[in-house]
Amino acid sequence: MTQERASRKKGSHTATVLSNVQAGECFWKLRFRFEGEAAQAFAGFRPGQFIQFDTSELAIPSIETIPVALRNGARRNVLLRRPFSFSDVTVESNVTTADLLYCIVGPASLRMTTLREGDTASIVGPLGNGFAVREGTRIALLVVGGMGLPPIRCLAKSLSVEHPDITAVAFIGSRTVNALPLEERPAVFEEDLSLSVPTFATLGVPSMVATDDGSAGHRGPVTECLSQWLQENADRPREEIVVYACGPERMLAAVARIANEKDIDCQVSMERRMACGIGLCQSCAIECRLADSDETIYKLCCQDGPVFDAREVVFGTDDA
């Protein structure tokens, strides 16, 4: 079977966009629409699913709008599509809207910054496994690094819609305040940022914010924030808990070392390098551990995730 016709297999789809606007120093906000067949195709989007975005026919900016850094390999091809995971699914009628929040790294995501309201793009999905809200659960924390805010902060939105008596929390890490890649940003960060984060408030989840430089709320890693809750909510039953989290591997493995040592069911959202985002390329290859084994097999981030849980990934990398 060719990519193509694998492609259409899984769900080749034209979406309308709605807007595209600029939301941070180097991250905007795409808003698609779907309409017939492609609604009712995305009306089943679970977070942490994702889908592969094809960017070679978009046009390229002006030289002088593109960052410095970027203007040499501006005109590079971009042959394979790019995945992206929603932040946020709307349903309504016959129409369903995404929200794609997406951050200027390269020619494929510069190239997203042309489009404009009423153009069309090619996407093919929902593809891979999202998060499981698992019955018995009371307590949802949200871990976020960087660029992993979008399927979490679809998560927090999926809960307080389908699961009200979930109590979440989200924690927001990033490297500065600058680089929080949040939806809306508060006018102004306070030195304490724990509960004004408009991407998570609005949806009645209280967020604690971790920067590396101290820029914006605790200095440090996000996972010290992390412990800190659970230190202080010592006396909630584990077996209510479950840690979802987003983001670089190295903070996951740190946060799958904090929730193994509290007996807490973890699920990661994993990032791989999908060059077709359908199983045929074979590229997103994750260790992980058989149940009750000394062993290893490899499974594939696109197919048998992005979601996995905890205990199964072998990280290769250093916790943090």
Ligand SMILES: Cc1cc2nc3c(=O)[nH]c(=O)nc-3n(C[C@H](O)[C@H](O)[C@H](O)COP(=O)(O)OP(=O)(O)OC[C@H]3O[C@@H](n4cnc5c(N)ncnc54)[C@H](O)[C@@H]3O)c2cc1C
The other form holds:
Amino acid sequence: MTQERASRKKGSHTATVLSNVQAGECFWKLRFRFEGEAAQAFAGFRPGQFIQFDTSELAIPSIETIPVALRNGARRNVLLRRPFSFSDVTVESNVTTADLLYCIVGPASLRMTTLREGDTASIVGPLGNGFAVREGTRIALLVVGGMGLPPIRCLAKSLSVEHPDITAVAFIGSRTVNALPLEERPAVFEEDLSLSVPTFATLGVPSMVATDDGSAGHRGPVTECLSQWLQENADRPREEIVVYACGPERMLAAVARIANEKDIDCQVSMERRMACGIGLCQSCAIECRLADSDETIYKLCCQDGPVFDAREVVFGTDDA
Amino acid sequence: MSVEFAGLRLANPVFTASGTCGYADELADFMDVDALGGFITKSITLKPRKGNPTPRIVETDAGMLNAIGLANVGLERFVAEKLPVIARMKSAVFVNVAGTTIEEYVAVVERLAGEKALAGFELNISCPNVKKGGISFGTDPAQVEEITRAVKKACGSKVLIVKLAPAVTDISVTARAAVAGGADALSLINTFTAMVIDIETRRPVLTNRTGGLSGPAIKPIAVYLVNKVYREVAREARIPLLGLGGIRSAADAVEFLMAGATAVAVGTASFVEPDCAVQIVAGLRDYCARKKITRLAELTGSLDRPA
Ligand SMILES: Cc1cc2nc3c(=O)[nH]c(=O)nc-3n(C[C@H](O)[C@H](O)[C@H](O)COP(=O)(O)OP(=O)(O)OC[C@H]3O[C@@H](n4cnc5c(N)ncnc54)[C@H](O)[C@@H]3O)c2cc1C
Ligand SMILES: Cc1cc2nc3c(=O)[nH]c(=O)nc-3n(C[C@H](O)[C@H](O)[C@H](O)COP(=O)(O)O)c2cc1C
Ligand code: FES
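Return the form predicted in complex with the named molecule of this protein as a structure block, the form predicted on its own having already been given.
Time for the whole complex; same chain goes first.
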């Protein structure tokens, strides 16, 4: 039996902003508070699920504070909601709080920086299917590429709380260490170059960091760390291991290849541009193989995903 | 709030537009779909269509481009999987039909014409995202008349709405052709073919290169075109118009009604507020109460009448 992958109560909700701060060189951390019905809906939020956030009515930050490369985008109006994951969800009696880590890449994320404590936000969710925890899992290998961190961090927390019997290890890759959405820089920890990344270490999850420029941890792709771990632990039965990954599609494709070679289950969280997030528009197509056939079909990232079994996904069809 | 539309009595004049409301069950989490006046399915084709590779959408100022490519499950699976869900709806349900040949359109309509659950069909002869047919049908008046006539014959007693392409020299010419072919109603407008370029890569953002522009950006053009077709064709021919294009509030809907529409449809706005259509029904009710309007039909084409 696998655990429930989705909270069933989709809806349009209002959240109150508890805090919104620049938490690292490249990212911000926004904390929401849900009350009443919304608190209940989001208490059922599963790691890997997402929300659709309406930023169309938020103020634009003053132009001189906007990085030059983003100034043209800043002048663009926002019409559609934007999809975001949660990196942490905490349920306390009638209140649910949730953390959203975001990077500034365009008009919507720029506007989000002007949210202040006490502001309200319009959120549709929880949406999509999250990660599944299959019975018999002993080891969860969590693979992150850059801004793919939030849902994996959320999964790490839920594993540590709900499945203390499962050993999790995180593999965190990035172009450069400062591009990771981490509030504290990873500290050198072990001789084998594995680093303590506080946000995972506090959950009892050891981690390895890989950067393209060697600014922290292993210099090279994060998949090399994953391969090495699998080699060093080749005696572990493959049925006990599940790989969970979120990051750029190229990384997900490489992770899927490695898992496939070893016949290990692998779940990937995919991204697509979304207009609706709720199955109305068909904008978020993911090409998937049909079992036992050469044929492919399009599934919807927002409804059938964003988490997919890596074996079914045809990677590399969208490099947006 | 009730209106008469091509011989049908509708609870209210607000529809959801083709391709923007799934197959109804997706919206059920957010609103009572039975509170809609009408519901129009995604375009159905004879054979399933996978649709275009992604990216299929891109946002622009006050609008969006889509190039979904008529992705749909095809007639057979529509009948088996979607129709039973839709059949439970209390609103008037229209199946939007698309194809690349007249025979394909006719085959779909023939198969569905006997379904009790359906109020009628909307003929999509104006989709800008399919290479063959599609928009070429919709821009040539002779073809519009021919396809309308052929489909009308297959319709039986069901209502036939013909959806007009907006990017033509004179939309009244195609509107007249559809009326001559036997259309019971006209819907306008479909999207405008448009392009967004990524200046870093020097490539169009959409894999399909172009997409259909929808949303608030097209609303004033849509209002103008509805008014033009109302004055030049529909009023005299006594053909009701379903107005759409950028509607996201009751005020927008009232503009379309005044311009000459009998009913309106909500498209892109449902992506932002999934229950937008039922909010518009409530907003219309408030407007009518405030203006002491007892029959919505009074509003249709009321432009220039003393306020
Ligand atoms: C399920 C899901 C979960 C996500 N979770 C997070 C998160 O936790 N934190 C976070 O910072 N971001 C997340 N994103 C990405 C986020 O949605 C985009 O960064 C956001 O939409 C950007 O909006 P914008 O107006 O600021 O920039 P835009 O101008 O809309 O986009 C800037 C650039 O980013 C790219 N882009 C935009 N949207 C997407 C997308 N959906 N998929 C791939 N590329 C895209 C485009 O190439 C575009 O040129 C998630 C996306 C999905 C689909
Ligand atoms: C994502 C998307 C998909 C659409 N699919 C269809 C379709 O399958 N058939 C059709 O006739 N119109 C389709 N349309 C056009 C809409 O029905 C409508 O005519 C148009 O979007 C203008 O209305 P709006 O501005 O309110 O969205 C689609 C529009 C969008 C945005
Ligand atoms: S985003 Fe609209 S169907 Fe997935």
